[in-house]
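One chain comes next, on its own, written as structure tokens: the form predicted alone.
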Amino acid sequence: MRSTEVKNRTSTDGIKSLRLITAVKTPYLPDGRFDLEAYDSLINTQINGGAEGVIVGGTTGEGHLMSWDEHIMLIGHTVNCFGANIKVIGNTGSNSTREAVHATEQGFAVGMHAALHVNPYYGKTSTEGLISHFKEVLPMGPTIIYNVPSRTSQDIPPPVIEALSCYSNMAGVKECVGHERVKCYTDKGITIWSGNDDECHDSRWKYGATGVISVASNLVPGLMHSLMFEGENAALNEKLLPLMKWLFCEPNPIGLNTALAQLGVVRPVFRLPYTPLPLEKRVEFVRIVEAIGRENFVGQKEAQVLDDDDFVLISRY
């Protein structure tokens, strides 16, 4: 049975309505395998904190460091364990159209509610090539397109998104370019999620974004829920900005991986090429937790600085 024959577990409109989607972290055991016990705890925390969806195996979840077997297994596991309580959006994008098609077929076959697709990276293509790439995956099920030029080295320009917006499975765009691009789309009725935590409050309340696909919500899901659901709150946004700035002082997910280890909710295990933030940044994180309030963060343990030797770096996984 091909994925186009599998009945979707949610409608495209059901994805368009989501305001808080967490790009969830993938935790590891000391040998580099997935720590599913810690992962399940993270997902439960997201559900309890008010997140409506999770991106599985995205940039934050290090899908690019997974085999496709690992990737599809984790999507299926998330659907089977939590799909009744949260929308599961699988990152099945690739710079190869063939791989993107195959992975998306598999993702929908194991029950994901929607797919996340980035534009082809490194081997950049033309505008027509971008449209053709996305047209191959859109018929399979609800789809969010992810525009992050800082990682792909190629912007997805508005004419591409506008050309694809007529597809019934086009749920919307995770947009990282900024407020003006967000407004460009929302003025045309295209659903947009901010891809930048530090901009998401204004994108949501001043520029018409539906919500955010967030890294910070791994740590403070309840506060991010408030930021997206309870109207303009400049004071809360200002309170969270130091955390958001800290999270991205090095390329994501380095900061998040370090923070979750410091909070004791994942083991301090990194799949290379990621390495933890240095000591001074770990000290800074403890201060940020104290300023925002430990009760607002995931986990039960006090934030620890940790020693450099506490971290395990895995090159074979």
Given for the second form:
Protein chains: 4
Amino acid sequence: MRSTEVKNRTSTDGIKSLRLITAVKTPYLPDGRFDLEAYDSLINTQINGGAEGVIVGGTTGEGHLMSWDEHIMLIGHTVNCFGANIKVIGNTGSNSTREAVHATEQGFAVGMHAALHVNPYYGKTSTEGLISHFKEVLPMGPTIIYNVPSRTSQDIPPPVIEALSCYSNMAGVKECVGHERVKCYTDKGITIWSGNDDECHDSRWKYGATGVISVASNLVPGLMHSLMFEGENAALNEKLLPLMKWLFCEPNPIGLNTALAQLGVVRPVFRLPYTPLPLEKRVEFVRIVEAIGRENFVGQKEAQVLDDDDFVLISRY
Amino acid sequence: MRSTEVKNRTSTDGIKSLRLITAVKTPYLPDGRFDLEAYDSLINTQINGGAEGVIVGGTTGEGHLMSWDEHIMLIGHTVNCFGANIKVIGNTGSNSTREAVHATEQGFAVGMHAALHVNPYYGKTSTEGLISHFKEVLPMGPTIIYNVPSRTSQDIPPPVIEALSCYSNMAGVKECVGHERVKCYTDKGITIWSGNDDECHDSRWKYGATGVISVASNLVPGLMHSLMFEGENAALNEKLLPLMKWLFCEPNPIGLNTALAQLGVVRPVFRLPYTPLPLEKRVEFVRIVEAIGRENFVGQKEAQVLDDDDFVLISRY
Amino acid sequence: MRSTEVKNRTSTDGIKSLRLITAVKTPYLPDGRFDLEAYDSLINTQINGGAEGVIVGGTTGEGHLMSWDEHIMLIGHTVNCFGANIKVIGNTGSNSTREAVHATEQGFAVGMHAALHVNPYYGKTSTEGLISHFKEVLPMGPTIIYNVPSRTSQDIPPPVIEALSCYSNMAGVKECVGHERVKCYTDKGITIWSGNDDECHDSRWKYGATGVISVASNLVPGLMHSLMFEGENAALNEKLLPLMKWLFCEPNPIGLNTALAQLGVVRPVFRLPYTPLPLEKRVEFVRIVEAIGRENFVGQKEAQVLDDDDFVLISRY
Amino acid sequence: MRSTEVKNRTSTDGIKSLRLITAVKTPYLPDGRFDLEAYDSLINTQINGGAEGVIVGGTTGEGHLMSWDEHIMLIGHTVNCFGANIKVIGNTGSNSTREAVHATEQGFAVGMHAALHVNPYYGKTSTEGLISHFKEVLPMGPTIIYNVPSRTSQDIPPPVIEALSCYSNMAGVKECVGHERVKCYTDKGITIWSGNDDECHDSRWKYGATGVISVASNLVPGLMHSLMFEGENAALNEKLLPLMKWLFCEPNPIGLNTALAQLGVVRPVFRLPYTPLPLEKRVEFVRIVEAIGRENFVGQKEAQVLDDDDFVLISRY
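The block above covers the form predicted alone; next, return the form predicted together with another copy of the chain.
First the chain shown before, then all remaining chains and molecules of the complex.
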């Protein structure tokens, strides 16, 4: 079904060169639909802050809480409005091969520059099944494989990645397993993005990673840009670690959603099963903002604590 | 949910000025999925032939045989690849207000320039219901209302159109009811596109219509451009009438689908309930092409008759 | 995909014998979801009133305003709760062959006793396309074909029906075209249900129709039962005509929806594009109830006029 | 939206008493659609073999590879054909609260007796989010909570279960974490089903579990029935352990799918990302069948090894 119109194509090499990719938050209206005005503002902030790519509907962007038509629409929207200024990487992965195939086909048809593919979480499969799954989608366009065993319950072992490396569309791996794994890949010339904000500085400067696919860059894009572009900087890394630790005190994107609402750049609306961090954590966030400097964070408003009642939790949307 | 990114916005006036809009055919692969390569080629041919807009997934494009995710994907694809060169008008109408609202919201989110909205066919409704239906979608962006009682079983009467004319997004009407109705509207300054190829010359030059939303322009875009742009031309109109008559000998797009397959620009694949025209009609088409001149038709190959066995009919896709 | 479990199967002859089939209303909660408690009560009333079958999600039941998953769920629910006491006929027809095939397969899988299939409205097709469309679904189970040109814009001509009569699953036709057409079929031994309440008495007793697929029986099931079972009764027919005329003063089910709300058996909730009848018509309905006798209507409460403000109109659900 | 028709209701106590529940396999046709004839035969075999309940579309039944409409249809079909003879427990859980709410509402509407709810896998959430998620669905009907950290990457800790135990619909927990956890719950009177075939004998007879939700019972229902009903039987348990070990040598249901195809009761069709076990494992299975006795397994045909070419792998369906 692939289109040959080249207008929106990016070479796999074009993807391999990206150092700062943000797994962008999806903001909601009070009825649970997408808040596209807030979304557009987040993307513009990312572009201005130096992010070179965005993951649309990643786990951070709550792709698993979207219907596929919402998801593809958001990819198409992002390409249409921002595709000239930032690489749009659609998380069209799924634990169902059928869904991954369908979504990836549609995502490339609406112009996404690359696909992010996770291994089949929850259902899991054999090594042969893993390879078969990825082989169904790799021919469609530039692809980043995503390894996050702490979510999928199943590590993608290096032999699988190596078996897929012959595909010209294989851009690299978003790897969450740690420095040793990163080094094992980069030694072989495989492009790696760190999937852990707290490890990305060392992965980048000590273990050969190309860059990061970041959650924290939703909040402090400029600082994350510095961390990836301006050479080793242990002081900056140290300064950011309390933020990163706070961000992941509960499963992501709970922290991020809470933080962006506190910064006044998204409405405090949560799609269940996510709920905001509790009051003491919100107080802590305001202190972290102060410590790092409000000017380094997205948005213009003062960071607020917000009351429990300020949050809207949605189960039907 | 509306985005404020202005990049893809077109003013309602920008829509009102279009004279030649093609209700473009959707071509299929043998398994029934979209054939995007053939589609892209059709759109490029339209742009080169002088069409200023396309209806994506109209009745001609078989929007009623698409799932909504296919439909929105095709709109997004068209905007992404061709939106700078042609106006993309998504047929996001439905006889279900819910579906029309959802699809229109998504269509504008992926960048379509205008929506085409039909009245609720089959289910039908009261005059009050008609107005309520259209009022749900008109605030979303530039809109063309489509009146085709021979499909919907219900005429949209002029008072409804007049009641909607106060909306700044109301671009005009694709009207199929005839010259008198066209004149009634154009006398009042309402923009009209003829929805009947065989009437469009007179509608344009004698009754004040702005242009046509055409099926025939899928086949002879240059001649339809002449018909709409180069002044009264009864001879050209006369020359085209046998083609137009042939095209509508069975419900559209049966004739068009058959013709484009015979011209070698789409695969001879039909989604049921459409089936190709019979052999004698296919023979007749080749003669019509000869009479009008092959060079005026899209595609480069010789027009072929095709055998019954050449056609693939699909019910599951 | 057909199951061979015979538990819920009904022979085609079992369908052919039904005289009173109600095209049952789908009631809604204030948020637009189905009101299953009210629905169950409506079905029980139909069973007690003598209806032998129900059409689930017909045009009266607003199948065209349902998502397919809602539609199949409602069929499955009806079979599960009431299938032992009333025949459940799912309106799994569509103008898209794909959708008709998918829905019919699912409907029979959840136990519906027969399918109702309309010809492709709005999109329309050729005679050959009509036959191809129906042939895709007829092998799946007992089938009633529905001919309503005032909605579909295309008559199903007798040769099509005759071509389909060889299928053992072909139960008969819900015919709306009038007495002459009815007689033409019944003379040939084809089972016919009148699709027009105001003609059903004469169709049944003078032109050989087996019975009626009725809207009015939602309101007065016992009287409609008499009309179909107890021999010619011009007086009763005459008595009911003002109600039938009122019911269809606007496209069905606008009148029915308004009436059932006035009778207190459903919430006054409308899915757009349907809106309630205006005040003067609602006053008229109360008078019609008085004339025919409240005891002949469904529900126990006094018929009320209801204010405009009592009605809830929904576009997102 | 809940129906009050009581015909298909089962009390929570009715669910709590079940000792042998089979997480039934979903068989496919060569095009990937459900093979309902084979499915019906599997269910009949379960009923005859003594299973008291089935999980429809569990992880074993590959609910994660179904569209929701397929899933609800299969629940409705099972209730309709077999609901009088076996309890039908729909796996209407999801990592998206919206999907869980929608599917559970639909599942109960088509008559399922209970819902199985997993915690949000992959996306994960906070403890507060977990509780909020389950509270959205618990009011809908009898519910079994499913804890399988090896798939979800997140343990449901006892305090969450205890917080939910106040709901009258809370039937119990399918627990995979081990004997100690099982005992912790059964000591408090919470109903537990073992989610691990190889532990279920001891869980049942030594740690107070009520029974098992079994994969192995797809193959040897009678022996699993003995294991749960006929008192401690270390010899039988020992005899079955090689089968259980074989079944889970790759992520379930890879082994089960392979085994049922080898036994000739389902077609050798796999929806990706599942692929069959390799030849040496298939040879091993035949030996295991011989050791346990062919007569104890489902089906009548001789157990076959099958060639690689016999298997059909499907990615679009």
